[in-house]
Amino acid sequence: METRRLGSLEVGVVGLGCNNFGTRCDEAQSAKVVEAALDAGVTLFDTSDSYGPGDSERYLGKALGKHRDEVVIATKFGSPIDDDETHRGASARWVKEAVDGSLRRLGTDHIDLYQQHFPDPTVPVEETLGALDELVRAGKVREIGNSNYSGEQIDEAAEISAKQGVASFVSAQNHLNLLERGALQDVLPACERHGLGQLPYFPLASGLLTGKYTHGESPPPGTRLAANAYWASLLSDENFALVERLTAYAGSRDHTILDLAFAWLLAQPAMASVIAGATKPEQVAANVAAAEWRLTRDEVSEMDELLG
């Protein structure tokens, strides 16, 4: 599999997002995406202290096993991981507090990628970026991200780093898929700015950019469109207009919408790594191959006539 940086480290294109383990997926079915992931070269794991809540690295450390230091583990702090109003947030007290779980459950002593899941607009950004500093130099953790910063956020933390000597984010985490591009317009243009590799999250849009859903049809109970409100909105007469020219156009490349959807956030500028979930070993794999085509210079072009 290609390879690109994230400071550091480096990553293989197709990552493995571990949101479903401890929610969708348990630990005996969490270990076997893993071991396919493996098999199949993946070589990035992306989870969070607030995925299961807790189970997610407590499956992911387990099934690594002695593969642990093969790969990057990518974890996150700062959504809320119990009741306990003090568990969470970006407070340089709750960094502290937040990786020695993480360190636990995953059953390491270093995270290589460690990410604030969201701002927090209560905390200042040099009391955080301070912390994460500490932990960096301590050898608790490798490098750091954020996830679900704006481009002027991203802007506001690499000038702090800058100034105060600090670590600064190697990677930014965003929502970001052929039919969520909103990242391109400030995000990805701030990673190119400050060298930040980008790691779009829900890329193939919860599995509407696969063929899963029909139109017209309710979605099969037990995905995550059929969850809520907000995720089924994501099944619109214009969005499946849209998949349904995208699904087109792959296939006048021999190509499926899966295939599309990874190529074309492959070549987008930024662009380390595609973290991917999967509640199946079959998933990884497919992931894994579509990842293979790389678009043309022409077929960008036609790509930003087709998505407008």
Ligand code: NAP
Contents of the next structure:
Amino acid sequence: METRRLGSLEVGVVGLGCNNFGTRCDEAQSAKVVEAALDAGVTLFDTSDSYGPGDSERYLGKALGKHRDEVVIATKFGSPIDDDETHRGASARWVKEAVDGSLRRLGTDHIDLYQQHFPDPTVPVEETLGALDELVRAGKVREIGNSNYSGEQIDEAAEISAKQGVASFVSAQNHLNLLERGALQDVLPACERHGLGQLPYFPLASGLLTGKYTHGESPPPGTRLAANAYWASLLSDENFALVERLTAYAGSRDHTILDLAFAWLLAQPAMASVIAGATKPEQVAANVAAAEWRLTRDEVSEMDELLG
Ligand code: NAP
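Can you swap the form predicted on its own for the form predicted in complex with this ligand?
Zooming out: every chain and molecule, the one shown earlier first.
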């Protein structure tokens, strides 16, 4: 698999998002998905202390087992993990406590990429970066990243890291896919300015970009978009209209919309790895195979026109 850089880390262009673990996948199913990912050459695994809460990290750590040193583990802190309001956010106190919980659950002595899940308006970024810098110096964390930051927040953090001589973010994680392209405006240019790699989340629009949903039909039972009204809201006329145009465009190139979902992301500036989620082993294998298409310059321009 093609690899790209995230600071000192090397990651394959397809990673595995692990937010289904501990929620829709039990421990045994999570292990099967991880095994399929390892078999397919996936080396980047993205989780969070808040997934499952805690179970995603536990299941992932166990499933990786003896393969731990062959992979890059990315996890996150900051989202609520229980009802205790002191167990969240980006204060130096919580950063230092949260990392030990993640290390314990993952069963590892270091986290390769430790990401702030959401900006915390109640804590100065200087404080968070200072605490993360201590974790890097202590060897608990290799690199640090942000998630759900705006372009302006990425600029501000880069400036503070440079000024204070502390660790700087090497990655950004944002909602980005063919149907949700807001991050192209400010986040990706900021990533380029400061050398951050982007790890787009919801890259398959929770499955809508895999071709398994049909306009006017109920979502297949057991799929994410069949789970509740919140997810079903993705099945809008507007989204289906674009999905149909994208499917036709991909078809005209002998590709599927799943291929296009990966190829389009991988053609964007600063793109590091597409951390698609999966609930079944065969989905991971399909995703790795789908990500082999690289758009030509002409195809990128045609896509820009199609997306408007
Ligand atoms: P996603 O990658 O857009 O969609 C994943 C879903 O798509 C899977 O659960 C599966 O749905 C379906 N799928 C995947 N491959 C498929 C295939 N080949 N054929 C058919 N269906 C397929 O969404 P995501 O997993 O939520 O996002 C990716 C990762 O980003 C997460 O796992 C998580 O690590 C991260 N994330 C981060 C944030 C943040 O705030 N930083 C937010 C959300 C997610 P079924 O469940 O129907 O099988």
